[in-house]
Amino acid sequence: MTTLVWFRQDLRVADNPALFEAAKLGPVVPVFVYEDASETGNVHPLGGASQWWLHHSLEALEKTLGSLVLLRGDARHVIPDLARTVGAGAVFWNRCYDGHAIERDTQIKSDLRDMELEVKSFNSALLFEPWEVRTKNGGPFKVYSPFWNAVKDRDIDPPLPAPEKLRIKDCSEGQTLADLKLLPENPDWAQGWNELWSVGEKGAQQRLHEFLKNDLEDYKTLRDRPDCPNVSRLSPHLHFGEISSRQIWRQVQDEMAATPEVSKDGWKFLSEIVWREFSHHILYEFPELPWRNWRSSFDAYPWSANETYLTAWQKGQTGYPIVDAGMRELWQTGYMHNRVRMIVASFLIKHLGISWKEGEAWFRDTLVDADLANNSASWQWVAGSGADAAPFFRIFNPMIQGAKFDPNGDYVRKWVPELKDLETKYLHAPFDAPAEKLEAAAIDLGRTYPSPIVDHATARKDALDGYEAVKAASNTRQSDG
């Protein structure tokens, strides 16, 4: 029996349950459908950086499989039509957990069964299905720490190997990868990215191997240092499913068993994998997470619509070096260090008074790892409006954050080179440097590097004043209840 295997965010061959099970039944027709959001009603289109990654990931997968049908359109029509054309007796895929995907997949599954085809979906993206991890009361977890405690000691299914025998059925259907038009043109803002990233399943495994051997040690203490290499950079590989959480879990456990002295680092890293898991579980339970406040009282916050501030933030021209360094790293590489993501997010929300939704949208367009669940949950976490959120009154001081996590200034000097000759003492607050120090470093504030677009103390007071509206709305709801 011919089985159609619909690839989505699972662009790998090993530990791919849908492919593994389909290979047992006979010939396989692998297909990927690129869905244009304007044609499918998905309100969260794939960003430009993610499209770049997707192009190269599909290229790698096609090379591994030997053949991959590429189609563009609405999967609700494309998948049934292709199943008819190739004479498939079954259609298998691995599950996605956002609201749009669930609604789409449910309809496709019903239509295929009406065609008397066998239809199966599998879990390839998560350690546990969202409905498998519940509180004692049977509801979903809304706080991370209890979630972590509930899953960290559970048995994790071992990752599946690649199918031993995989027969790909010849199929003349489909388009070329170039037809999908995923790469940027006029201008090609991703020039040089191929040297920064090794996209695909093979690259993901190589990156994990390098991290475990070279950068896992001291991860717990150095993961917050953007000037240090002790981060995995696996997030885009995870997002596109070039590697699975199960594969990572198993290999980290093996490394800790072989090298017990890295166990604290290993468990800290695994807790970050579970934070991703938690975000996906939250998105499953609250599909409006990407565009609606988890805590409805935040609907009362008086957000600013200052386009000048938003543009300065996007371009890394705020006058706060650690913020500007992060935003420039993002634009030039499609990636930003996690600690710096929190700093720049806090700055947008609490210094500039701009809604987290603007930040979520910018990250979704510019990050190669723009995962809908992680991106939405993390932005709402910083804003204070989400599940297990940081308190709104926790407002990062960008000067202190820079000095603490980039103490030698290496990160800022790399991404904000106009400050590279300034003494480290003043690097994270050049506006406080004596005139002679700025002159010695060839810095003319307001010309060669911007003056701060907002005053820290004033912005902090304005943010807390705005939060009073949120507390008032919350108190009103509680009294009405």
Given for the second form:
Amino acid sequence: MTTLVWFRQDLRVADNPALFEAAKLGPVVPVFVYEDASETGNVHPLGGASQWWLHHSLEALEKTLGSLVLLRGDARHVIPDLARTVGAGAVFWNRCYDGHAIERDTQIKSDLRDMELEVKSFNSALLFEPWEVRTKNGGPFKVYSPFWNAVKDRDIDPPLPAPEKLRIKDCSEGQTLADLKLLPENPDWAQGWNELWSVGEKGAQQRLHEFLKNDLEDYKTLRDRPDCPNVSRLSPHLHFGEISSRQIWRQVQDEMAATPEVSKDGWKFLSEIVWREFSHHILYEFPELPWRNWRSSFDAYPWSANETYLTAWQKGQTGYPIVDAGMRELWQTGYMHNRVRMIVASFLIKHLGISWKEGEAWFRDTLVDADLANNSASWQWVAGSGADAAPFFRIFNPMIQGAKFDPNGDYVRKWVPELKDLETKYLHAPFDAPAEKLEAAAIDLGRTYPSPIVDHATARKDALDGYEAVKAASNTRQSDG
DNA sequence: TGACTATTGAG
DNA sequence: TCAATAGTC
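Counterpart to the form predicted on its own, namely the form predicted in complex with the DNA:
Full complex below, order starting with the chain above.
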């Protein structure tokens, strides 16, 4: 029997349950469908940076498999059509957890079964299915640390190997990769990204290997330092499923067994992998997460739509060095260090008073690892409208955060070179530097580098005032969140 | 996975 | 005068 294996966010051959099971049954037709948002009505389509990554990831997968059918259009029509054309007896895929995908897959599953085809979906993306992690009351967890405590000692299924015998059925269907037009129209944007990333399953395994070998030690403390290399940079590989969390879990456990000294670092890293699980579970339980406040009391927050501020933030021209460094790293590399993501997000929301939805949209368009679950859960966490246990309204101070996590200023100097000659003491707050220090560093505030677009103390006070409306709304409600 | 302010005590 | 700490939102 020929089986159609529909690849989505699982662009790998090893530990791929759908492919593994299909290979047992006979010849396989692997297919990827690039969905046009205009056709499917998906309001959260792939961003430009993700499309760049996808192009290279599909290229790698096609090379590994020997053949991959590429289609463009609405999967609800394209998948049944292809199944019919190639005479498939079964269609297998690995599950996605966002609302758009669930609705789409449910319909396709039903249509294919009406065609009397065998249809199976598998878990390839998560360590735990959302419905497998429940509180004592049977509901989903709403706070991270109890979630972590509930899962950290569980046995994780070992990853599957690549199929031993894989017979790819030759098939002349589909389009070329170039036809999908995934590379950015502005060729300057992604210039040089090929040197920064090894896209594909092989590159993902290599990245994990190098991280475990070189940068896991001291991960627990140095992961917060954007000037240090002690982060995995696996996020885009994970998003597209070039590597699975099961594979990561297993290799980290092996590393900790072999080198007990890195145990605290390994567990910290695994807890970050579980943050990803937590975000996916929240999205599964609350599909509106990408566009609706998880705590509805935040509907009362007085957001402002200031285009000038938004543009300054996007371009890295806010006058706050750690913020500008992060936003420029993002634009130039398709990536931003996690600590800095929190800082720039807080700045957009709390200092500029702009809704997290604007930030979510920009990150979704420009991050190579843009992931609907992680992105929307994290933006809401920073906004305060998400799953955060903190009993206070968190407002990051960009000067303090800069001094604490980029203490030598290496990160700022790299991405904001116009400040590179300024003494470290003033680097994170050039607006407080004495005139002669600025002059000595060839900085003319307002000309060579922007003056701060908002005043920290004033912006903080305004944000706290805005939060009063949230508190009032929360008090008038029976339950919230 | 904060920040601010008041207070304390060493110098 | 200022680092360290506690209390608070």
